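Encoded as structure tokens, the following chain is the form predicted alone, with no partner shown.
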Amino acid sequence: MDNDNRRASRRTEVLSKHLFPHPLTTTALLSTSNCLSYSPPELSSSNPVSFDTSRMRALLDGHNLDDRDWLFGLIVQSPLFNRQERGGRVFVSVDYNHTMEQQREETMRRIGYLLDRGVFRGWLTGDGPQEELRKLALHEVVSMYDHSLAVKIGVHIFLWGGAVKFLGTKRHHDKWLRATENYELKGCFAMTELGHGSNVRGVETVTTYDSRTGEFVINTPCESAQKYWIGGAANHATHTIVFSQLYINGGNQGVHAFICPIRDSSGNVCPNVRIAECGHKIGLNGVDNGRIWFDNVRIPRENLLNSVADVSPRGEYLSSIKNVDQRFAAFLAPLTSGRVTIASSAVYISKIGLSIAIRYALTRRAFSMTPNGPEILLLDYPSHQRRLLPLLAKIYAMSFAAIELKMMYVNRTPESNKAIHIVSSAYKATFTWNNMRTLQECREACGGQGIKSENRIGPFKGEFDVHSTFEGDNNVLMQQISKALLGEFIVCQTKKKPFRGLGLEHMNNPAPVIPSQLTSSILMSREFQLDLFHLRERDLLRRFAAEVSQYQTQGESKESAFNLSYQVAEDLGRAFSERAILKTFIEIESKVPAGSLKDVLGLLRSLYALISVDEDAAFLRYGYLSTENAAAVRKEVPKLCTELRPHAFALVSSFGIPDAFLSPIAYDWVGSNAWSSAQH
């Protein structure tokens, strides 16, 4: 009974303590509590800037860095652009509390103010490498503020624009060019239909040639043929390009590219052609996408963009190029430009969700390693680090990549089309899958702050998620590529010739030899890294090549045979992008001094090829790496996240991004959530 009775007493002690604590314990208690608060990284000792930053922001931006912080200064200092302060800081950033027809107008009122600030000089006017450097760096600078400014612009500038200039002549130029440039029209760009998107060959609209009256004849035949998310054409638009299949007499010609009047000088839709909304998105809502049927509409035969056909005014088909596949190519030369802007627009935008998920996780704490010790910051959890340093070496990989492509772009010729589709439209499909992966782990690793619509990373997930399809179906586009480089390797083992470009150099040699044992020291050689790269490609490119041959000796046609590969050509189009991707940080390494900044362009080329082998299942299903090796590359991941994250805040600092494009839990998030930010 004693025992009992002691067991009931301590009972009765610690329910009382629970129901009647002592005033002072309670008050020493709360007087020993420290409350969390912000310490700026940049003050800490575990984020030493090693290296010089402005040094590798020339390296990441690669040209324009004047141009780009002088558009930074314009959006950032007018209230056009929604200035908002939050914890002493000012930030510019959309307000989605406004309605779909709010954002639209806000859209066209920036637009103005752009304008009338010599933004867009030279966009369409200027010749040279130089004008279309500048024009790329400055819509980069857009689509970081507004994925749906950058998009209103790129459609009238880039497609409309683009179209005008690539497909017309000196008639169109003339008439069309310097008034776009001055938005003294509007254009749109009508290829896509309800029933065709990717299969632009396949487009329903029909044109046929008047020749009584000198006109061509547009006409929407079926419900299918309607033209489908025209950006611009909702609201805005006054001028289209259409896409139409051209009937010459009756023969059908191809898809050919039209001029045509949709509003006139007052807005009013012209006759016989019908305009309808598309509605609410899951972003770009400040975009007026809309559909088009006419009904017959006549244009003058001179709105017939002739540099790739013409018809003679008593309706002769004219083309200096016979080959139907290469003339239809010729008409889908714009899109590149797309492709192009597309994916490095992706890389910015990474650029902000990881600048903002790495600078929160270096200031935010959770949990502690002992009783009553300090919390640990995110970022030197092991686990933080591996969610997010591999990324943060992917965007520095696709940097470098992403300024290659467009080097290869405003410098192209004839002979270099070809390589430009066919690499812009890999890093299309790259860049922008994995910017949805990068925003979808920087929201989680912000935890509910990334819910947040004035931190950006959620928003950007819905403005962003169209670039998987928009230009191009990415999964299109990737067995595209593989197809493209069967045609490379079938022309290259028929002729007994070399291959040459595309970075298939690496074919005529003799298959790389895998140690059969990595060391961490092997792994992070370039030379087995990029070997490793080529041994992927190579045999992925031959069991494609086999493949294809085996089910078309079984019967099936080549085209069916194609499609029934795509497991191989997916993967084909995987290892492509991710070699051209490495070799390009190999060459920019290799042009750095030895030094700090070399040191740590190193660590991130380690972990941009370690981490795509880690992330591949193609290395152990095609017996690439043994099951040792593979282990061995997983486990050296987390350890190069550790080398990397001293580094962290200088490698996010060196994206050159202003505060006011970042959001308010990159900084101070305690005194952006105080109750005195809530008062303004």
Second form
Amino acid sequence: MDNDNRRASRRTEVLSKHLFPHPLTTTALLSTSNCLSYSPPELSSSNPVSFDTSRMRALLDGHNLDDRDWLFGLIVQSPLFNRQERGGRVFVSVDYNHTMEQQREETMRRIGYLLDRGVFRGWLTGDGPQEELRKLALHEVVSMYDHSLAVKIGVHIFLWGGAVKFLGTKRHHDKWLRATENYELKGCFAMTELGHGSNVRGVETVTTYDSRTGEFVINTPCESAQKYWIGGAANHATHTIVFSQLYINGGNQGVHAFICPIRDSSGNVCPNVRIAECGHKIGLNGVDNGRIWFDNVRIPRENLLNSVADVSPRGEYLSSIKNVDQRFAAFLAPLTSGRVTIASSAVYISKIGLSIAIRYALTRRAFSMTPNGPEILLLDYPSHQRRLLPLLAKIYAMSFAAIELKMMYVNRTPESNKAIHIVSSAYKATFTWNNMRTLQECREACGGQGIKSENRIGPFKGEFDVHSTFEGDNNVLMQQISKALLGEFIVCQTKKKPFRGLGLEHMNNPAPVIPSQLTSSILMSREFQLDLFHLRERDLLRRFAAEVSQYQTQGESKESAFNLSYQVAEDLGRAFSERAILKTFIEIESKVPAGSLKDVLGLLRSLYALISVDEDAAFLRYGYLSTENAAAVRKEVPKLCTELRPHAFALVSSFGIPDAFLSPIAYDWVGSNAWSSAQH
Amino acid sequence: MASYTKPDDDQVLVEQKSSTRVIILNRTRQLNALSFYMVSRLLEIFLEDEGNPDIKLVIMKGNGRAFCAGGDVSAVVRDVKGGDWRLGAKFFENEFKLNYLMATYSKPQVSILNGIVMGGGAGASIHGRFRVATEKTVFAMPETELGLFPDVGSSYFLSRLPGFFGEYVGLIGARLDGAEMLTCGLATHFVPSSKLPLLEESLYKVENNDATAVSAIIDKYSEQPSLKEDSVYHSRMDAINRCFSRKTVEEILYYLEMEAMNNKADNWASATIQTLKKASPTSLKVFLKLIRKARLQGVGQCLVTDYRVVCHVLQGRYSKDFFEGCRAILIDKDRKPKWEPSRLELVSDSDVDGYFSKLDDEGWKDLELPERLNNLPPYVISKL
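With the form predicted alone in hand, show me what the form predicted together with the partner chain looks like.
Every chain and every other molecule in the complex is listed next, the one we just looked at coming first.
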């Protein structure tokens, strides 16, 4: 009845407006405005900040907060980074209207500025964990500005410089490291070929030694041996590392790395080197990827990076590592740092996507529940919460795991190298896949606004897609994890010794027992969650071992048995990663003193654990959970989302990402889209 | 607050001219330095007027040759020396709440900066929508020479100045004139002081709180002043950006020294170095961290941070430079403060970090910002 009256009066109002039209003046518009206005989430009582966001940020960034803030400031305050004012705020991002060539020149100008301000100081000449952590933190900030800038710097310093540092010896260090840090030259890294990517051992480039002149001769024998995707090669690089088969007296000594100049200081391509462009890409167009052919290019003997193996002036091959496999593994060392930085930067990009999508969902409304009622905030829809909040929980979990990985990496020892290889492979694949999924969900959650390049999420999808391919194809990496775990398993079985390392100690205990009926409080308990993840991992490892061995008894080779068991291998790789991530989360949480911050971490950890269970069919497929229990897990997820909803604003604020690195729809999207904003 | 048993009502004069509230700071002998009474009274007025539909616009100005020379810190020091630093903190609590209110006010505030604008005076004006400078304006944030740090949420607006000018202004306590304020954005308008009476008369006629209309009125009296020949803004911006963008105060000094060496004919760099060396090393480091954090924060968070830092300063656990600075500059006037730690390299990063943590003192709480309405104008929303 009441409703009908209201409807009737509204109708009368509309009719009377038609009959007695008001002159359309500005003041009339303002005073009778029924327009939507932007309500800042900062002021809304439904977004209480119940914990100390600066302490949360310290947990999430883990290290070098002041260095990060400094670099954020260097970028935001410089006109080189395409500052745009929208709705009273400054945003920075690349200019999406620029051509590939313009983007490349801008990338170089930005590098020049960062170089001048001392950003790269110590990136190669510094030593020790503190220096490395500073470098990683600053590189993460750069990647949040622009992936091209980060990759261009990464190729020069981490790949070229890293190869010189890790594969070279004093003579190379003295000559190249400081010069690289100061950009007196520009290096690139020629490993991949048209015909060989992940299988580096199969590269076809050939290098021979000429003892008469004391020179190596590098040659591209066929089109499939052309170096491909070489970042920096198309326009700027003056030097490259070349990965090539080394033949001594007709015998192949395997893949080795050499330094080869490719341009002179004025930018002219060197004789006997041919370089071509890779063309426009779905992202990273600010990086000049090129292709290189070597036509019997001669380089001095000293240009072999000789920490692993050397060739004497007379042409004898000398190596302290006799085992060819180990020698090859040593040559791939520079790639580990690449996987660490990719894993970590994938997490930061997801944070940007989630910050934008969640802030937008806290200010954008759609549909009313009642005819004249207010429209509902996107994030107040349970379905919208279910889309974004589990991704938020995952990114919290992965942030902690990324820090753990970085700490392992910077404190590496010869003994820990294997573990770092496995964990960095697992996290690189897991975090980059998760990033692509997160970006797609965030893009959709922003609706049409997600399509605009200025809102960043859309372009990120193209920019960061390559994460799943470079420095190791994700699928290949995941298979390597399962292989390595199986190796551990076989050693422990045959030598009858307990598991140690990689978090596999739980394998030494009896199998955990899952309660037959899962209540909310059990589901939220970290012991239960870890038990369930342990159960999955131990069973999959045994299952994988059994399947491989069964194929072998059927006459398959070891390699073929692996290939045939790929399904369980995939499940196992995932089980390993997710268990490692959960374990790190629990360790972080346990160090936080009781209080509101710990409570919200507990919610996030539970949501991370339960969503991972809900999304992996292995729990049902192999019977780790009964169908009733799997249903109980699924029912708990929306409850946790509802509990996290009031914290969503504080949780994205805790990422510590400056507004300039987010986008207009994360803030006053009415103001930034106002007519007046379109007038300049 | 023993010293304020007899609040002097004359310290703040309040008038209403049709829909315009006119607030006049009137403590001329102290260059309108903000007393506890003044801060509390201003807070009261701003809170009351926000809900008063008859008030559309606020004009703030000062009697005498100053708009406002800062907070009355010597009174704060007296209070703290009396035994309880929390008494001193109360002053800052109210002052910062006032700053937040001004920064997020739903009605335009026009501050007429016809004279000295320093420290707390900047806090009481720059956060507002319109700042009118004149040929008599002298602006500075001189806190680092007092052993304090540029507070009142100034890290918010200083960090938004072009390039690294904010670092320069805050660390050095550089004096800016009206033309410089306009050019860098601290002032929104420049009106010759002779035209101020006419401007005010026009502003009294404002009928609604539409900022665009107010801006148009001020525009009518505005002039485009030219920067003086030797203005830093003009000739030193490159050098300022080169030096003041560095990560640490030590590096800033190093690059200033390089600048001085490469350019011996000019004494700007060496004079700047001298000024930096006179300031409290702790203050310099705390402020540098503050402004760098401020670039990532809204104005409310900046003020919450300022309050944490100022409470640490008053509590004096890490350093007592503020009391020493007040002694040397305001009380004994020997202008020879003995800073402790005495040199930059003696101020550890962890001590600097300590200033930004919550205080471990019973009953202490973070600054609680006054609640804001939901229909704020876009220029306010962009500051949150």
